[in-house]
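Starting off, we have a lone chain in the form predicted on its own, written out as structure tokens.
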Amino acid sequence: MNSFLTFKKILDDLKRNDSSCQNKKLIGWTCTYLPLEILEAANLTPFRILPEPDTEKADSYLDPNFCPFIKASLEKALSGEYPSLSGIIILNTCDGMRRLFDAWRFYCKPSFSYFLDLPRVIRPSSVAFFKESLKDLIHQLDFYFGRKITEEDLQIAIERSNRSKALMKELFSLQGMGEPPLTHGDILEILSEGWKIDRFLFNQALEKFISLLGENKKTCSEAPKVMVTGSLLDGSALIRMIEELGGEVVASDLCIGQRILNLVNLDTDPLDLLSKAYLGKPPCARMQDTKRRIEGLKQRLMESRANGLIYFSLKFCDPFLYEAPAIEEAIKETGVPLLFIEGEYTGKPGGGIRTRIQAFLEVLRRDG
């Protein structure tokens, strides 16, 4: 049994013995710049929208040259496959997300829908603007769901979220532990379970799982060490492929992985702190500060001692495709080999991608 299945068994056992979160309403979300602590303070369970790769109906509603993830998300909504959602919150991550919100609200008519405006430039005025946007979100949640969100509610939610992030950081530090060894692919699959259940339950499962791992020794690997970045929204399939081909993923700069582990302080106004923490976290390509993103990637490469970087972008993902040349040029200057892959939102990478990764790993073995 691999490490993910061990964790899943622990989580399933806890679910069977805990009925406290079964009646909580689910709110669909798409972007990690959304402070989930606000939803949890309202006694709601955030549910990350990660649909299967199918766009048969959505192709009639959106341009064919649209992000395949966005079309897949609309496809699932049009097909009525989100009946358990009590609403959606979408951010202006890109123009495609704005169109997704318009189409979802118009054609699918969710009972609650909210479009959160997210600044691209990080300045004191941006933090103040984002704070006011979060205040309005809280007001709308209060009005619709009839539960007043207090400052104490926010503080408790932030504490639980910080606990999750601390446990996730510990989990990444334990990569290579266990038998069979815990891999990066295992960790991303474990983290994906946290996108759809109550945080308190998820934290319990993480604590139990980490205590089991702590009883084992770390396995040393001679495999080529790789870091992964880009617009991967469910990166476990690509990372599993890298691992199957003999590589070791030692770090990931993804919105589903290590980019989301920044803690929120609890010393002043919770909304002010949430605004600063979320805007100040390691940036993705939709933010203006490409220089800070490049420096962050270089730092992660150095810390993880990765031999190579794989940059994956979905087709028609304008923010990541736009920044790719700047990233390639900057990483080239460090001497670290980089493999750029542009792929579909397919759930499982195709044979062409497999061949390119295999060749890239062979180069890393030869040069290592």
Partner chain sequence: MVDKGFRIKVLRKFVHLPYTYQFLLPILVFLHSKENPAYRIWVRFLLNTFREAYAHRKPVVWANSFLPSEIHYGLDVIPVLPEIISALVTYLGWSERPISKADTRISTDLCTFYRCALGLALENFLPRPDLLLSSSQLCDGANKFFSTMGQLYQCPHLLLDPPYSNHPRSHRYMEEQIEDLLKQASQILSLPFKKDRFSLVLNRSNQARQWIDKINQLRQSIPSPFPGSEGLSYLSGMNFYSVGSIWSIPFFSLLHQEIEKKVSSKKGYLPKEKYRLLWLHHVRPYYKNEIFNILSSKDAAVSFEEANYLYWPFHDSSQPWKSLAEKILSNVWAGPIERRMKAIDEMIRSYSIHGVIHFSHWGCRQSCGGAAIIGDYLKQKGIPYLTLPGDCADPNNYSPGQTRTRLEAFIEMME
Second form
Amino acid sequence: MNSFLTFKKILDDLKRNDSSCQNKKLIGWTCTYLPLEILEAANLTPFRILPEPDTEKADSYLDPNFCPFIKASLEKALSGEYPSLSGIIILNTCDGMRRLFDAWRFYCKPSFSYFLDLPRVIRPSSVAFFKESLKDLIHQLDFYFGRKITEEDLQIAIERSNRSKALMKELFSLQGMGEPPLTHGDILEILSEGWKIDRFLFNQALEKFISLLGENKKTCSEAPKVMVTGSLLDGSALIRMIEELGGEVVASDLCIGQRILNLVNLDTDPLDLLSKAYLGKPPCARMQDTKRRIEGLKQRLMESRANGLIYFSLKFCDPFLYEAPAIEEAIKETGVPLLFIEGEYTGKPGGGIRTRIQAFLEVLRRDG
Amino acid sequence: MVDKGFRIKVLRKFVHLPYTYQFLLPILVFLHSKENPAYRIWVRFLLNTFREAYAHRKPVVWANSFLPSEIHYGLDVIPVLPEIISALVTYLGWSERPISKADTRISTDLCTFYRCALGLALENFLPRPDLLLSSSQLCDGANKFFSTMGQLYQCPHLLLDPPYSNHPRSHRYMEEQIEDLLKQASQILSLPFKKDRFSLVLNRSNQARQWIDKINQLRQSIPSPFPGSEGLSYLSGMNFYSVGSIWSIPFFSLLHQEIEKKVSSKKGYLPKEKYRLLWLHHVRPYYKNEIFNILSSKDAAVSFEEANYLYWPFHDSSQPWKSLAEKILSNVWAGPIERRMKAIDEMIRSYSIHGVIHFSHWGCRQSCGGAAIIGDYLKQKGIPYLTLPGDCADPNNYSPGQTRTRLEAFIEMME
Amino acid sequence: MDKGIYVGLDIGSISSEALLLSDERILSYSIIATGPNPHRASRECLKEALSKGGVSEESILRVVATGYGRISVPFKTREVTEITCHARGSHFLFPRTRTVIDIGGQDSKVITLDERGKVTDFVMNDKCAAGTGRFLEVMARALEVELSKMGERALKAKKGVSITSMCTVFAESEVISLIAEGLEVEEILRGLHESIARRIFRMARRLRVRGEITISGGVAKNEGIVEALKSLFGMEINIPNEPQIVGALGAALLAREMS
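Okay, that one was the form predicted on its own. Can I see the form predicted together with its partner chain too?
Next comes the full complex, this chain leading.
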């Protein structure tokens, strides 16, 4: 049994014994710039929209040249696969998300929908604006769900979320432990489970899983070490493929992985803290400052001792596609090889991608 | 035989020579002596701008079309709009080479206007910028393109980042950003920061707006006095590029005069007008294509295009930042799609529209992403609607047979 | 001249058809390969139809040309797109038709019509060849299967493999790698047919499909596609005896109706 299945079993056991979280309302969300703490403070369970790849129906409602992740998200909404959602919150991440918000409202008519503004720059004025926007979100939630979110609620939610992020960080640090060894692919799959359930439950499951992981020594592997970055959102299929082909994924800069582990400290006004922490988290390409992204990547590459970087961009994802050449140049300057892949949002990457990854790993082996 | 590399070198030399534009001016004005006088102003405006940009007599600022042009004229710089240059290069039939040049660097699924401009920049055909200004409103690609240019030219890049919501807090944030951006820009370009100049420019912009409004009203006449194909070329070009400049008032007032003549003589631009169409999306293909001829041959007039829809209110020139923020945030293509729908409804009513065509430019997410929703909305109301897929700048992405079949079948459907 | 005839000419990218219609009935029709010269193809298929029907050129009253090559027909009274013609032809054959699926050589279309056979809406495939006759041709070559036997063989497999690539070029290489993986040709064929059918189904979704569905165009002869479409739409589909002449029939009907 691989580590993910072990985790899943722990979680299922906990779910069976726990009834407290079951009557909480679910709110769908799509972008990691959304401070989930706010939803949790409102006694709602954030439910991440991470759909299975399928665009059968959505193709009719969005343009052929359109982000496949967004299409898949709409697809599930159209097929009525989110019946339990009490609402959705979509962020002003990119052109695609704006149109997703339109299409979702137009075709699926959710009872609560909110579009949160999100600045592209980090300046005092933009942080202040983001904070005001968060305040507005809180007002809307208060009003719609009939429960006032207090500062204390926020404090508690932040603490709980910090605990969660700390556990996730620990989990990443435990990669290679256990039998069979915990892989990066396992971790991402475990995290994906966490996006759908109550934070408290997830924390409990993580704690238990970590305690069971055991003291098995990390085996020093000969495998080429790879870091993955980009707009990869379809779970861990690509990561699994790299691992299957003999690469070891040692780090990831993805919205389903390490791009979200920024802790929020707890000294002053919670909204001040949240707006600063979220705008300042490791950036997605939709943010303005490419240099900051490059510096972050370089640092992560160094820390993780990766031998190579795989840059995956979803097709039609303008921000990641435009930034690719600049990142490629900057990373190659440091002597780290980079593989750029422009791909579909599919569970199973096609044969062409497989061949390219295999060849890339061969190159890394020769370098090592 | 002269080799190709050499010819490109010579061409580049000429492109960069300000005299080229001075020399071309009388020739082009003569060649277009039969065209309407407004068109000749457009030609003069462009050649003059290019001459000044390559001569670098004032700071050269690159900006995207969705940044209000009042900003350039208020700063008193020479604006270079890469999208419009791409459209012109395409019009001249030269877009294939720069696009294929860009394809060696970035994905072929990105907007061809920016791929074309990137190719031109990589081959050093464009006037060197002193500053890049971009607005992230509507188009992610624009902003990232300007970032790329910042790296390529090692040039500072300032961003205006308009929010989605039209809430008072957004207006305050926008005003703050505008003032900040203008101060920073003046500093970078070592220009004096003059609020008065902005007031002057906004007054000019108001005058132009008055004429645009009158033109739009005249275009409601039946038969349609002014062709949509031109509405999508030099008219929308001046709309995005010139408002606030000294050129805008004579241009729009002369165009108004021309159209008024046609309206009073009850002459349409087509010999016979059976259908009145509305064109959605800001752009059309600029290379040689049959789209408008096919429509004309079926007596279908493109009576109006959303590109020229007047969405912003008059400026209060005593409060320039507030007014500019207002113009930006009242943009009907930003924000929820209902705003655009409302504008389309209004255009359908005012222009007595029979059918709507949405031109889906390959690589454009913001407009094409909403095409199906708008289509469904219009079809529910019983208004014939066609999505016409294509590409504005890459002639290799134009499929003549398919385009003809779609357009003709659309007209047959309205019969 | 006692009896005039009306001619419908459908000049497609692969085949051309001519159909002769009198005031009462269909007199004759012909189907030929278009070849490189649509102008010549239009003359030849008309000549063939005339000789089959035993009528002279002089008795032609009106000619309506349709199809990709309609502009190249020299002796037409009028041109009408294949969209309007397929709708009209299908409506004539199956009056309760409200949706027409036309899979042609380089285009595929889904058309909705009203009770009089008038087009109410339509969608066409994007510029790429996926989901068209051309796609099948390319795949037939890649799999070394006869084009006319493809559908039949596809139905021999119980289950199709899933083909993820939509693009003809990528799908071709995917198919080649599936062969390399040792999969049965029949399974791959079935997968391909299902993928085309899904593509058509997806296009149809953009329109509100209701009432009877009729399929026209040469690909309608391919049982593999038709079966896959039936199961996707969850209903029977009308198949004309001679699906290739539906466009020409529609054109001839329009010629007769013109005043």
